[in-house]
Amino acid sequence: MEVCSSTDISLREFGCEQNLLSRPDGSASFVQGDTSVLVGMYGPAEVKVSKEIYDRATLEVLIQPKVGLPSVRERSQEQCVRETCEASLLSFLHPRSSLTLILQVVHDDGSLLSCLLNAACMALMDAGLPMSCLFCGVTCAINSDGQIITDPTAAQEKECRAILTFAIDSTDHKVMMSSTQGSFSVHELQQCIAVCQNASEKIFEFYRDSVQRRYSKTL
């Protein structure tokens, strides 16, 4: 599908650092723009056995506000970040364990949903989890004037009538996740769409570049 010329494929600044904490198996902070998000995995673990799943890992999502307790926001976010988790872990490969994924928001200035998926990815990464894909966090708003705005700020998602984020996959740049509020028409989702499978190739870039500069300095 072809990209509206009126959009604009700008993201704002990323940054990531990974194994930044001591006792959790896998880490990672993420930040884009002033957004920035702090990440901890713990497992494979023992589980409960009121949570234990014969046949896979069980995967419990925890997101922690900047302040205050969690809300039905946070319950909604959680869900998200969980089904993309298990789209890409291979969990099969650790039957009867746990895997807790804990995020923590440290600055909320729009995209956050976007910025939690791509700080659990890199954290899944840290661990050295079983994944058959790679994912990434991608979110994009229609402000009134029907133009896509991707990675928008707290003020632009403010004035938009739309806010969409998709989780796309690294191998065919296929949605995993959606999640939207506002309204738009079919076309306008076919779209923002279209416009976050663009974006998605510069975020797997950078996380590529990311890891790369890591482990240079290792070897």
The other form holds:
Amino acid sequence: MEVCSSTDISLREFGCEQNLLSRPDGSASFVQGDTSVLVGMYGPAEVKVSKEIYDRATLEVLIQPKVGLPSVRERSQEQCVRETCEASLLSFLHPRSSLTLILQVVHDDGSLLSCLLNAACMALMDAGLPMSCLFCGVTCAINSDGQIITDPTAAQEKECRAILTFAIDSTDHKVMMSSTQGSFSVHELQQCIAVCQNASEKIFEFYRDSVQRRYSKTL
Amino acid sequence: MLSALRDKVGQVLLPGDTFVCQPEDTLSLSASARKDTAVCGPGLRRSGDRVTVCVSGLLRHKAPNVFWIQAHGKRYVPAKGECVIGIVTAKSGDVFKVDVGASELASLSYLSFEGATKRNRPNVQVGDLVYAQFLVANKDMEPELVCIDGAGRANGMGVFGAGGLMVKVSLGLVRRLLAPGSELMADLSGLFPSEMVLGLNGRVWVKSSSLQQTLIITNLLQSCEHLSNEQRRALFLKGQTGGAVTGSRLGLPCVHNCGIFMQKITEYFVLCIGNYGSKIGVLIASFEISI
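Could I have the structure of this protein in the form predicted in complex with the partner chain, to go alongside the form predicted on its own above?
All chains and molecules follow, beginning with the one already shown.
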């Protein structure tokens, strides 16, 4: 897929920290530029009989916004994160258990959904849950000139006519989840997917680096 | 594939990394029959002719052909044969329900104690600590514990815990303590004369000759996980000699039950000691270790 030469596959600076909370079984914090998310992961734990699934783990995702109570927007973000996590977790290894993922938005400066996805993936890795592949979230925006901007800030998102977020998996670099708003053509969609797949390589390298750093002190 | 696995021993692998059978792994008809099998331990899954990593961690190897992923984790998943510390939470009929920190309560029959018969029941109350091993532990069935080994002897298992303190640590720390020739264990046992029970579910019970020594041992244990050998020895030396517990703020009379470690807040190790009647919350004492 030919990518337009004017596209800019530059991502903001990432930062991540694992195992920073003492109570949850897994925790992580992911920072993309100024957007920052903190995640706590509990599981596999006891599940209420009404919610248990006989052959898989029950995954619950809760997103707390920075200000106010969770609303419909958070519910739709939760659904995106939950579908992605369920696709990559080997949940059949923990039937009749519950996995709870609680994400707290610390600051939102654009590309929030992709930051939530990245933080969720790091927390799942930190908790040691079995996964078939890793996933990462990449957001790109199409501005009025038709230029594709990856990892837009909030100011850039306001000016754009379309914002697309994709979750990409680490083994085949295929799209696991997509969430889009705005209007764009089919050709632009395919270009955005290609751009995001390229950008996901950087994020997976970053995952590998940060996990290596974490285990570098193991004796 | 064995060679590919061996090359990566000691490296950090992420979920999704795969090892495939290489063309040169195929055996020739003229070569003598040899078994080139790799035993995949926790963290590695076999699907068809490939081995996939499903947990992030270090690839470890034990001669001749056992490979597994060593991961940091805090949540215990029951496995058959492992010895754990459980807390008895309920008594339903002839079976005790034991909390082992997993996703389900494990069951412990009253007949699985040494010398227990229908007339001679073991003295187990709700809230007791038991050291038991898993007889049945898989993802499909309720975990079952027993306090006897195959020959019917207790072998160290059973009810215990009067006068000590149980704390929760990460699973990796317990495995390090139980590894043969562990320096961490040697350093800890050189601190004060003490008794320790280590459960593979991340629970450690410590009892020393005085409450302060018990607290010092548990606090040092929880803080030494990420220290290097030299830093740990320096810390232990300070804890043993210079570090004196400067006394409780609230002047508690005595400790009735095992204290449960609540949280580490900078230099203060907040300890929850029992529940006192109907008071909301729990009475806490904070001990400051001056190092």
